[in-house]
Structures are given as C-alpha cells and as structure tokens.
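In the form predicted on its own, a lone chain appears below as structure tokens.
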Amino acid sequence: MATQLRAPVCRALSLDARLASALDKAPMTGPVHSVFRRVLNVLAADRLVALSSEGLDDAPWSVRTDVADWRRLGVEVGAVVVLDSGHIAVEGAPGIALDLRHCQKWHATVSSAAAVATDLLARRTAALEGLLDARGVPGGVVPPRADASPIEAELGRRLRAGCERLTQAVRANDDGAASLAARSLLGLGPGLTPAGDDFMVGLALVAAVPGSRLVAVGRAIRAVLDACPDHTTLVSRATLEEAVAGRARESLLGILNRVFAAPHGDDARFAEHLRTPVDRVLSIGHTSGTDILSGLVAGLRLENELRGSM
C-alpha cells in the first residue's frame, strides 16, 4: 500500500537506481538515523538511505531533494521513516514525505581503464595530483600545518604511515600486509568519515574500475570490514562499501571517468575539465575531500606502476 502523503511535501530531485530498484521490491521502515543541514541519514533495512540537499551530488542509497535545511524541518533522531517505491514519509511534526514518482534515476558509472594507455594515464594522474597539492587541505593525510597540536601531527604521522604500509602491500602485492595496513587505518581519525577511511575509498575505487590492477585493495578492504565491523562509524562503513563496489558520489565519479576516458584534447584543456569537480570533492567535510583524493591519486599512480611491471 502507497504512503499516504502529509503535508509539507518535499519535492525529490532524483533518487539512486539500485535504490529504486530495492524499494520497488519491497518497502523499508527504520529510524532517522543523524540530521544535519545537508544530509538527513535513515538507517532501513540494515542500511544508510541519505535524504540530501540540491546542492549536493547524486550518491549511492541516496535522494536528492528541494530541502535546503533539514535542521530546520524540525524532524528528529529516532523518527520513524516509511520507504516504498512511490514515497518517502517521515512521522510525526511536521510530517515530511517526498514524492519518487517522477524524479530522474541516477547511475553510478564509470569507465574502464583499458581505454587509457599508460603514459596517458600518468600524465592524467600529474594533473590530478597538482590539483589537488594547489587546493587541498592540510590535516588528515596531507601533512598539517606548522602549528598543529601534537596530537594532530602525531596523528597525521600515523595515517601517513598507514597509507604508506597499504600501497607498499598492494605494490607487493601481499594481501596479508594489506590487510593488516587496511586494519591500521579504518576508524583512525576524528568525525564521521575518519582520515583513513577516507583514504581508503579513493584507493578503493580506483581498484573498482573495471580492468584495474589492484584487485588487492578491494580485497583487503572488505575482508577488513568483514572481520572489524564496529571498527568505524556507520556512514564511513557504508562509504567503504559502496566504494569497494565502484560505487561513489558523482562527482568522485566524475574525475574517474575523465580520467579512464579515451584521449581528447590536451593535458591543459583536461587539468581544466577536472577543476569543477575536484572542487566538489575538496568541499567534502573538513579535510575528507582531501583525503579521499589523495586515496584517489595514490591509487592511480599504483596502477602506473602495476602496468609498468606486466
């Protein structure tokens, strides 16, 4: 049976396939899990379904909507959420629901990497990376600045040493080293998406591209996650799977899909077309963004190196 629709009405901008795809198999019921400005998260069906803002990117098990701040609905922790395939209805004042009918469905896709050559490829990862040292954040993974606590710089020296520890493993390709650096580095850091998590989703999503050489990662990672389930928050786990399934924001997306595209232009005219949504990325939490784009460079050069040795 159809949700019946309580006033305010939210407008749904557009909704994930694969979580249209669930709910036109059966509705889901479950708690709102956080609310923030952006992002209200409800945990249904043993999964995080985020209701988002416009101004944010289309993402895994998520629902863009015309909500400039959920705040300010008033809706709170523990509300119960109705999911079906024709709505979304939150109980209780003010009584929130968000018509899926007629939203446009996303896709999360991204191309292969046989379609770039290695030198090609290396260039592209240069253009990246010069990105992302000109406008990333210091903390997390990125060296602090020089007046940082040292609790942070202490910090920071054991993510750096943790990235290090899971790029040499998947370089030696020993799936014990990397399960043990992946272990080192899930849950370290402050917030909901800490440093190394972060991290990781960057690698892991490079290792997703369909033809990548670092099928390691992917299985270092969910063996991690298998082994260690409250070992980090539950939007960052959820963040790491969807990752490890190739499965990311649209504009993370994006950057692999210019990256893996076939050759087009030139190397400046592709530094260009990378800009806006690196800056979308960058934009993520405090130092996420960084974070998850260093994982991202890091695991592109990986992969230079890994064709380079075949």
Given for the second form:
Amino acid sequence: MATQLRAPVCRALSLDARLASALDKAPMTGPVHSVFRRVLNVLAADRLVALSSEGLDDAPWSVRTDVADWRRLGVEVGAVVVLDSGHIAVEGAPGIALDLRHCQKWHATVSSAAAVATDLLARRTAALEGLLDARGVPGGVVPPRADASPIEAELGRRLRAGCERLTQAVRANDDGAASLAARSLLGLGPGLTPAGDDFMVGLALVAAVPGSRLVAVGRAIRAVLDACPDHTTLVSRATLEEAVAGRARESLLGILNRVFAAPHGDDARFAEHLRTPVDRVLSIGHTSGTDILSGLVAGLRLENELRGSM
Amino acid sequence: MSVTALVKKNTYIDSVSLMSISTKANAIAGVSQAFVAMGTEKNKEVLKSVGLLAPELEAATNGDLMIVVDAEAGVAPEELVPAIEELLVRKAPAGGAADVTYRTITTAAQANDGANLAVIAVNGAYAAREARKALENGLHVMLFSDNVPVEDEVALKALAHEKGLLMMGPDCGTAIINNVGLCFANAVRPGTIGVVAASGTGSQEVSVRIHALGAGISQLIGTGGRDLSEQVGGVMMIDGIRALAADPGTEAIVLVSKPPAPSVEKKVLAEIATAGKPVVVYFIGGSEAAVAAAGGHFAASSQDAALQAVRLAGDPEASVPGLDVARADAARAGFAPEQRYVRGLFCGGTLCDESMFALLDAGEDVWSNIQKDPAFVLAAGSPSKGHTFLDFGDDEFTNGRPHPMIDPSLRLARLVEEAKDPSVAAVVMDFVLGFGAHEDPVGVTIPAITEAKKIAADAGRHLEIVGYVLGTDRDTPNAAAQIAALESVGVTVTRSSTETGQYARAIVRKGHNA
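Please move on to the form predicted in complex with its partner chain, as the form predicted on its own is already shown.
Okay, now the whole complex, with that chain kicking things off.
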C-alpha cells in the first residue's frame, strides 16, 4: 500500500530530559486530552505530556515545538498520539510528525539553599516581593477588586485563609494542620489550575530546594494528593506532583536559582535580573502566575524564619 | 435569588479565556452574578456557602466546567443561559481586538479603515502574492519573509513606487515607523534622525548608538538585504531617501548597507545631492571619496555613522570614548603562546561583517560563511580555522530553523566546541535585544559560557569571551541588566559593534591601531 506522505508542519525544539529517558525505555500511546492555543496535552502512560509552543518555557514532561497555535492544526480531543524515543505522531494529522532525535534536552535543575546567607535571602525575597506587589494580578490569592461579586469575594476569603493556615502549620512544623490546610486549598479557584493549587506549587518548589527547612510542605501536599486525587484538575495535580519533586517550568526555576545563587552584584541589579523571569511567570494564565509567585514568596519568607529558629 | 446552572462535561478552557468569559457573562443584561469554574469539590463548597449550588452542579467533577447564573429580579435565569453558552462557543481571544484573526489581507484592510501598513511573515513561496495584495489595498508593506524570488521583489518594488507606497523587504527584519518598532527593532527614543537601511542588525546598531548618544529616530525604513543589488537597483533606498527628505520631522539621514553593487551605489549617492538635508553614508567597505564627491558624510563604522548623524542633527559636542587599550593588553598578556585566533559567533550579519572587517583591515586572514573572497569562505557546517567569523543568521544556518536571535541553540553548541580548540584566544559574540528577539539572550547563553570557560581552564588556558549587547535602556530586558549578567560570569563587554571589532583586532595584534 502506498504511504501518503506529507511534509511535517511543525518541529520539536527541546524536550524534558526525563521524558526523553522514559521514551528511551518504552514508547507511550494515549489520547489527546485537551487542545489550547499554546499547548496540546496528551494523556499517556497515566500522565500528561504537553506539546507546547515555542513561546512557552521548557517544563516537566513537555516537548517544546515551533507550533504557534495548536488549535489551528485540526487535532481533535481523543485523537491517538504515539510517542517513542525518536518521534511523536498524531493519528489523523500526518503533518504533525515531531522528530525528537536532534532536539535539545532540558534538565530541571535547582540550586542548593546553602549558598545564600539569611540576610541576603531576606533581601532577595523582598526584591521578589516588590516585583510581585508592583506587577501581580488581583483576584486569586491577592485580594480581589472592590467591585468583586459575592462569589469572588468568598473565594478570595477562603484562599487567603487557607494560605495563612498552611504557612502557620509549616512554621509550627505541624504535619496534621498542614495537611488540613493543604486540603482546604486543593482545587480552590475557578481555573484549570486553581489558585489554591498554584499557591502550593510555589511553596512546594521552595520546599524542594536542597537544604530547605520547609520539609512539612512536601509531606502535606503529597499526603493530600494521595488522599484526594480527584479534588483538583488533572493538569493541576500533575503540576503539583512535579513541584513537590522540585520540577517546574524553566522561568520558575530560573527565579529560584537566582534567589539561591552565590552572592554577586548589588540588590538593585538583583531585582533587574529577576524582572524577565518574573514577568514570564506572571504571564501564566490569568492569576496563576501571581498565585505561584505568592506561594514562592511565602515559602522564601518561611525559609528565612525557620533558619533563624534552628 | 433566581439561579440556574449547567455543566459542560470534560471541557477545558484556559484560565485567561475563562476569566474573559466570566467577565462578559457578568456584563450580560439581567445577570446579577455569573460564575464559570471547574467543578472541583472546593469550588462547589464556595457556591454552597453563598447559596448558589444548584442541584445540577452536585454531579460535576474536576474535569467538568460549571456555569452558574444568578439572575436579577424579574428575569428568568434560563433565558440568560443561551447568551452565556454563546460566549463559551466563541471563546473570545484573550487579547481582545488586537488578536482578531482575518483570513485574508483584503478583509483585514477592509475591516480596519485606519490601517496603512501590513507586516507579512509567511513562507517565501507565498510572500510575494500576499505583499502584492497588500499594496493593491493601499497598504505600505514590511515583508519579513526571505526566500522570495528576486524577480518578484523587482515587480513588487515597481508597483509600490508607482503607488507611492513603501515596499520594505523581502527579508526586512527591522523598521521603526512613526515611533512604532516593527519586528526586530529596539525601543529607542523618538527624534529627528531618519535611517534607511539595507541591513537589519546594521540599522538596529545605528539606531541604538544614536539613542545612546542622547538623540532619537524619526523613521527607520528597512529596504531588505538585496535592495542595493544590481537586479533590484536600490529602488527602496532611493524612495526611502525621498520620503525622509520630505519628512518635516527628519533633520538628518543615515544610509546603512553592506557593500552595494557599484552601479547602484552611484545612483543612490546621486540621490543624496538633492535630499536637501545632511546625509551620512555607512556602506561597509565603501569609498570615502565617492561619498564626499556626492556631498554626503562618509562614515567608516556604525559608531561613526551614529556619531556624525547626532552631530549633524544638532549636538556638535557628541562624542564616544576610545578603545580601552590597557584592557586589551591585559587580556592578550594572559594568552598561552599557541592561543592566536579569534572566533566570532554572531547573530547579526552586519555586526559580524563589521568585526570581520576590523581584522581584515589589519591584514589578518579571516574565514567566514559571509566572506566575499572565495578562498576564505567557510561552509556553515565546517570546523573553524584560523580567525573564523560566523554569521548564524545567514541562510545556510537558518534553513529550516528560526533565526539565532530567537533560537540560539546552534550558536551555544559552537561556543563549547570553540573552547576545546587550544589555538583559540578569544570568542566574540553579540547579544541582540529588541521586540522580536529572544527574551533573555544572555541568560540562555550563560551556561554555555560557563562551560566553555571551564573547558579552557581545565586545559590550563584563559579563554577571553567578548560580548556586545545591542540594546537600549528601554528594551526588555534592558541592556544594563544583560551587561551585568555577562560581567558576572567574567565576560569582557564592549560598548558598540565598532568597538567589538577594534577590541578583537587589538587582542590578537602586538600593536594597536584602534
């Protein structure tokens, strides 16, 4: 039978090294889970693999491509996707044939918390908080506008109460209270990655930095994800699981690595260096970027407090 | 309270669209409040606490979308549902009007009365057809696409000339029109200096140097790289000069190009005599005598072009610092005897050309993928030899992949390779900022710089890495932040493309002519 050939319309640019390693061991097959402008999610081997667009960061279980808009490629939810160590193909879409053999592998790397003294960490955290205050979006964990509807106001109240309870429980190293607080946040918020989850992603990333004192955070979030796997969306659960393991999109890790980098330059320059990755994170979703950074700042403040108490 | 709700099974909408839908739903006449959210347990608890958990929502799961409508008194909520469902179907683009998509240039032109310019970046095989449609609809054109046949370029420029429109390109990467930067332009101050350029990074460099000297740009008209070839005949550069001559906001004009065809150079120089304004001519390798004879101001470098233009536009005291010779001496003193060569790894063609010419001018042999001398042409995939200067933005490198100002991967790999060569004394690189460029060109290169330096250090060598950041304090990220990041990993930072060439020449020579 003659094979119908069609030139590929897209190209793989980079992929997560852990995904590459998994594909080296065994191919994956699964349906398209969701299609957005900048991401096509595939549900394969019980996890979400994201085919993203060039403008997005490298991220866990993700293949970055030069596709500008996945919605225009005519891929239907449910179409079967086959991934192996060299290629990704989508059933019914012969133009989408991604060659993985020559694209760059991305490694999620995080610095150790040990290189930065307490006073420097406090100053860097303040710089990050300054950027967040100046550029963050209200409506998630940040108080909503004055004209918020009763639902938005109630949502905001619960979010801020949950965040406060979680930080207090971590401060007290109280695993039980931390789990309860994490449970109150899981799935709270309207979006595909609810604001409560986003806050915990930021917190979990700080906790996952080697040498961090926030050990209670990882334990609490893992316990809640195990106990209530259906309490949040699939996309958000996958993001949280990776964050607990210290893996997240590159711009987030970039911020953490700058915060925990060996001392150099003055504080003003440090804020300048942070601006680009902060802007990139703030552009995630509607309030997601702001909520993740709020969790990151809360985690960094806790890290400093707990250092002082040891 | 009169509430209705519906559940959309397995419906995933990104959060920006979701917020847009929610906002629009709340604005529908008769809606007291509306809430669109994923059906998680916690979201249902919120609805319950405010008395809006309609029975049909109980069964919603974490993969379902919930829509809740609380209608104003006297309004039947079920009457509002179709309008909200329509919002879901339309899923309005997040950016509003700026993101509206049109299927053809003609419909876009018809839908936007005030539009007078089209930026076209489609596959080269279709680009001429789209450009023609734009011109026929009365739009000026900036044609970013390359690989457009030269016959098409000639025909398009003739049509544009006939209609009194600008035909910038093909292969035009930079323009600033009425203070709006297009494609790879930098954020520069508005001012009184007009630029017409057949070189993308060359025009970026001149505009950025003008900004650094405290002056600004009135218009920057790109012509496309082939405009000054024999076949095209400089049509766009000549039309550009005339446009700037007639522009009351322009006081001085700068022309920028790689070496033009001699007959075209003559035509262009003849045009400047009638411009009625001072014209600075920076044609790499051009003739000072020919420019002077035509009444123009010859510029020997991009820095010189910017400086002369700023002086002619009203700041006669403008000046630039000279090369820091002591710094070059110190660098050279640290090289081992076998470290004799410079390797230039550039994103910008004109920046590569300018640095390469600095070495050629000093009598050095330089191999390059953009060498004019066939004896010294180095193919893109070939290993370096002697002094090698590579333009990663040239077609050979970009065939089938994005420009290195967007995708730096090839250059990063080459940097590490060069560090392994014991004959290499220095690697020279440019980092180009601008609207369409990589968002953090220095940040993405730092791991490779660190690795390259370590490879050399482990072999007992000092590898000098020289970096030039083409950008301004208004770019995002700004030039100062990028320079600081380079300096933090031990890169020697130069202040202009011209100084980059001077520095490269100084560190391989025993004497200095800079």
